[in-house]
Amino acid sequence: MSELLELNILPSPKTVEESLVAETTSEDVVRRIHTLKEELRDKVVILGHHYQRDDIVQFADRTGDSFELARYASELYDREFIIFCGVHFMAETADVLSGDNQKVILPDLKAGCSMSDMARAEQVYDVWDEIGEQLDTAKLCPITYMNSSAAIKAFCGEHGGAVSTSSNNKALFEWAFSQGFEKILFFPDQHLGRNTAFYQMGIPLEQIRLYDQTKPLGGLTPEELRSAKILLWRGHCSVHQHFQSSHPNIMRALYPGIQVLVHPECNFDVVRQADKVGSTAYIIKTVEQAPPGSMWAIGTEHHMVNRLRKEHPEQFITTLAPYACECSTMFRISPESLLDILENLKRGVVKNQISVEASEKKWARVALERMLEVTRKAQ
């Protein structure tokens, strides 16, 4: 076991000294990229989330997590292409907070998420429907974690629910019950919501419920219903879905002092283990801000946590987990992809606009205020 962790996840000295910017793909298609990203600099904007590869991160005008992508590309009205690499649901959320004048791409249209994809529209107002022969819903407050499609978080903000993200998600469970609603249907990623409601307000187990959409009544009773204080959608992410209990300890046996740093999207018992919890930005700030010398396992997508690796060599970073976790439809956001969206603006073509009906539209970014409006107020 030791050998074959070793193997996959020591550092070395040629990993974190090499440059990356060709990782994948050629030196050729790199010039390229960068000669038609100069031209068309007055047009285009390119974000990049923490998860993609290195030689993508390479070109983002702004690396982050999905909302301050989509905030950062709405306050850019001089910009009149957003390029998101990304997924699907971001770049979304990014058409949703752009201007009119603005036109959103995503450069490669499978680049999804498994995730989002866990919870469709025409499931939650089944579920909606179901629970409502069984409760009010008018004291149910439905919450969306940011990564859901633009239609889930337009039924959040026309129901009077919210959006949120890893690094609030406290203050919106706070916000609903302070708005006089008397429980949450949180969806999709059931671990967040979990991990929020029990480490961090302390609400017990039995009030907190598995909602299994795909059973009748969620599979719960009646009286299970009625009793919970959370309503949990049955969704999770594939990469921190690896993440397994046993991990944190076969870590600090290996490495005597390291600290285990995990997002809030992992598994209850992964949570329950770690020596800090927290968002993608979090992560980030805490490896930033330690002194030279520690020792982090962090579980988390491993592009971003190989890039920390590479950015801080006077401490000891490397996955929480024996193999590399990456997020496959992250991945497909390739430098030709990006290429073949530059090439094509050059010429006066828009590939792959991510366009959000209005109807949606309308609602998705009330969502959005609301908890933009919160998360203000909680700061």
Contents of the next structure:
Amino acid sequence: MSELLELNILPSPKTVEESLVAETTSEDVVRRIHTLKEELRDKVVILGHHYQRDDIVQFADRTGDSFELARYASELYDREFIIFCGVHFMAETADVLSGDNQKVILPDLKAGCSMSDMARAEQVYDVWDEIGEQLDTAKLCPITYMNSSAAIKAFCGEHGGAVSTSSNNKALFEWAFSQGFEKILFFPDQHLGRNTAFYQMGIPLEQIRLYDQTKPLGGLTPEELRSAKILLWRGHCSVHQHFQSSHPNIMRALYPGIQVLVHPECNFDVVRQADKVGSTAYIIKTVEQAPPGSMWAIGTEHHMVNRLRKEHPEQFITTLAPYACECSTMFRISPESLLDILENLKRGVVKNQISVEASEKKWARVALERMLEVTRKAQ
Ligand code: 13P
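Just the form predicted alone so far, so send over the form predicted in complex with ligand 13P.
Expanding to the full complex; the earlier chain stays at the top.
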């Protein structure tokens, strides 16, 4: 299996202690944010992804996984400003799903997502044309993980496809086949795609092919392309790639009885060894519902794991890796950047607005609404 894994060069991760040192906010900043939130409460809602630091989560009106936050954004019509404490693709999604009278703000414009950057729209168009020389693309459904640009979401919408997240990927794959599509092209996270297709849907690995967009015909033979049911873009999450196949056994040896609970962006071999797999919301729910004394080694972003540890002292919770797997772009959203946004709004200035172009918005909305509808029916 190892040739399937993308263990690229790993940046040296921080220790757990180093990662938490930076999370200290002055009382003055905390007080000013609370005051401004109160003054602007009829106009502003603050959304926070589960990977945000504690010193941001404390100000969030709603927290959630990427699916839940997208749904909130589509329902919060009474607030003029949605301050999105997350990363760029999430704020774009909120802009697509919110009303024309609303404005979405990302407190730090550098809060991007390296996985999302692994699929550029032009590359996707080229790959589509390249595949089209071999296959009838009318039978190929493009599905994009939420972690992608609005342009790619629009491409999927326009070509009969949809968006998915880690909490509903299986439902979206099943939906695609139920619409008569014979194959799925999934981007950008190869791991989520492979884990869903193999572990949740039982599709054999010979029918799940990595389509390496940097190689002619994805590095596949025409026959491999024709026999595949799922084609996976070569992309991955820079945080979850730190979890390695040796970690579950190390944790089980260190802490007998511990359960391994991981996000499906972890690689195939890590997921194979896990006791439970699911989105950030699933991981939180699983811990919340577990009895006292439960032991968990969790394979996902370190700030969320650390928050769970603090909230559940009756359980033993540790990260699956022996170092802090931090999402450095999520971490860019700081109390200071949030305060700056609120102070500007108070003065009537909208800073860091995220606006998706009208031409992309229409079809991106179609792709996202398909996801909302399919998920609603599957629940
Ligand atoms: P969730 O959908 O579980 O919130 O995951 C989002 C994400 O970007 C994980 O890296």
